[in-house]
Amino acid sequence: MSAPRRLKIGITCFATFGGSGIVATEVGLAMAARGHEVHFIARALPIRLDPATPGVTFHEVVEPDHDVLQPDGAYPIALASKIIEVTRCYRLDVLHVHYAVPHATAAWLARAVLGPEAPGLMTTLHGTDITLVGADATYLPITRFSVLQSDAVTAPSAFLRETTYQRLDLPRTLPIAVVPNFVDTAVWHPPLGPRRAPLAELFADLPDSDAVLVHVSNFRPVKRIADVVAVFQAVHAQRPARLLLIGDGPDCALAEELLAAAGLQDRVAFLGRQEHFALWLGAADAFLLPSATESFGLAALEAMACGVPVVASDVGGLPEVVVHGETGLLAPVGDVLALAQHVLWLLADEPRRLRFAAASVRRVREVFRAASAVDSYEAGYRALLAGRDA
């Protein structure tokens, strides 16, 4: 029996500090590790992509500087043009785009130009492309069209799959496969040394009795940063606590203002955007994620992989990741008091917290294995290739 064909895969994603770009990058790196040829086609280098990785090539999308095409408006056209160029040069078998608009839209345009030589198209939905962009009456028709024009569609959670059917009024005959997000447990794992040792460089005087909470996000309004601060303040009122804030975004300044007003700025470490923060994450006692909505919650999965119980909103796809009462605790969106009480209950008994931590690591390794997700994507690619060849 001959060996499976080596695939030529194009991947398009956003390069920002967010779950969709991280997942897309991890999928591409995993495919390259399996011997496939992977081409990233994006506006900028994805945050976790090393372009020197064997089997990986990065193609930058550059918008034309024309008066009639303002930079933001030119991106989908420039992306479609780059997809055409890369496909013709490297004869791509499949194009895997992350986000319906503008990526699946640009891919459809490129395929219309390419005709018979067009690669198969898989679109992975990640959340705001459906719950925010797709819910906007202005963009709903093009979002729906872009999804329908895809050869295969995936979503990271059953919540997002159902939301997509409802928001876009899609026929149930259109299959949307649920492929959960994943983490590399070789990177995201509990600390191998003293758990709190990394905190010494952040806090000069950190008693063992101080609780350490952590939040990681892109600091957009949907993350409810004010609630992160309010939960921390409520916890600190009951027992001394510290807070790690990892990431950056529009509401970072809001966090600074609220913490200063509460007189807690000296008990907080702002770490900004970080590519590698597993050690700091693993040093915390609990992870806060009081989001207004989460289609999956990759940040929660990373925390669980590092042995950190999650206290989060009971919303969207989060209950599919965090098992209430086993790997973390959930509360209604905006219920700061309940979230704070969950943290205090969890940290009041160290053996209890350790049970939650161990259960979190076990769930990640049993349910959210990288190999399972990558197997699903690779099987999908091969099905698209077989269909195109036929």
Ligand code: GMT
Given for the second form:
Amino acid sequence: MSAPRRLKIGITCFATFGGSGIVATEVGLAMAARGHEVHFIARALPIRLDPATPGVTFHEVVEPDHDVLQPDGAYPIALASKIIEVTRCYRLDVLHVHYAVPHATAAWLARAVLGPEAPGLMTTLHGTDITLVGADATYLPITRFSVLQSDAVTAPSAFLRETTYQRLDLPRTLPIAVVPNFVDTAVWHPPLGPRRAPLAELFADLPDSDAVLVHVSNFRPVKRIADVVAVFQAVHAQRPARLLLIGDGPDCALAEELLAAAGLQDRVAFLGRQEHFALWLGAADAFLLPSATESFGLAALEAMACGVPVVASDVGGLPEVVVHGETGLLAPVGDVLALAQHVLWLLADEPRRLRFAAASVRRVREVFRAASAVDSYEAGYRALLAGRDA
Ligand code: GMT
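Having seen the form predicted on its own, I'd like the form predicted in complex with the named molecule now, please.
The complete assembly is shown below, putting the previous chain first.
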């Protein structure tokens, strides 16, 4: 039997901090490690991508500076042009775009120009591209059209698959495969040394009895940063607590303001944007994710992989990630008192917290294995190519 053909794969994603770019990068790196030729086509070097990785080439999308097209307005056209250029130069077999808007649209445009030499197209939906941006009445017809024009469509959760059918009014005959987010457990694992040791550089004095909570996000309104602060405040009212905030975004200032108003700023460490924060995660007792919606919650998965139980909103794809009462605890969106009670209950009994921590690590290793997700994407590429050849 001959070896499976080496594929030439183009990957398009947003390069900034955010789950979709991270997943895209991990998929590309894993494909390169499997011997495929991978071309990242993005506006900037995607976060966590080392361009020196063997088998990987980075192609920067540059928007020409013309007065009539503001730089942002030019992005989809510049991206389509780059996809055309890279496809012609490297003869891409497959283009895998992450985040439907405007990536699937730019891919459709590029394929229309390329004609018979066009690569197959897989579109991976990530969440706000459907729930927020794509379903906006302004963009809806184009989002729907672009998703329909893809040869394969994936979503990270059953929740997002169902939401996409409903919001975009798509026919059920269009398959949307659920490929969950995943983490590299060689990077995201429980601390090997004393769990709280890294915190010594953040807090001069940290009694063992203090609870340590952590939140990681892009600090956008959907993350409900005010609820992170309110939960922390309610926990601290019952037992001394500390909070680690990792990430950056529009609502960072709000967090600072609310924490200062509550007189809690000295109990909080703002760590800003970080690429590698497994050590900080592993030092915490619980991870807070009170989002308004979440298609999956990659940050929750990273916390679980580090042995940190998640206390989160019972919304979107989160119940598919966090098993209530086993790896974490869920409460309705906005119910900060219930979330705080969950944290207090979890931390009231150390053997209980350890049970949740061990169950979290186990679940990541059993259900969200990188190899399974990468197998699914690779099989998807081959199936769509076989479909085209047929
Ligand atoms: O969380 C964000 O706001 C960033 C966003 C993105 O598109 O980068 O994340 C979305 O995609 C992630 C990767 O698939 C998911 O884990 C996040 O749950 C999802 N965010 C939302 O649905 C709000």
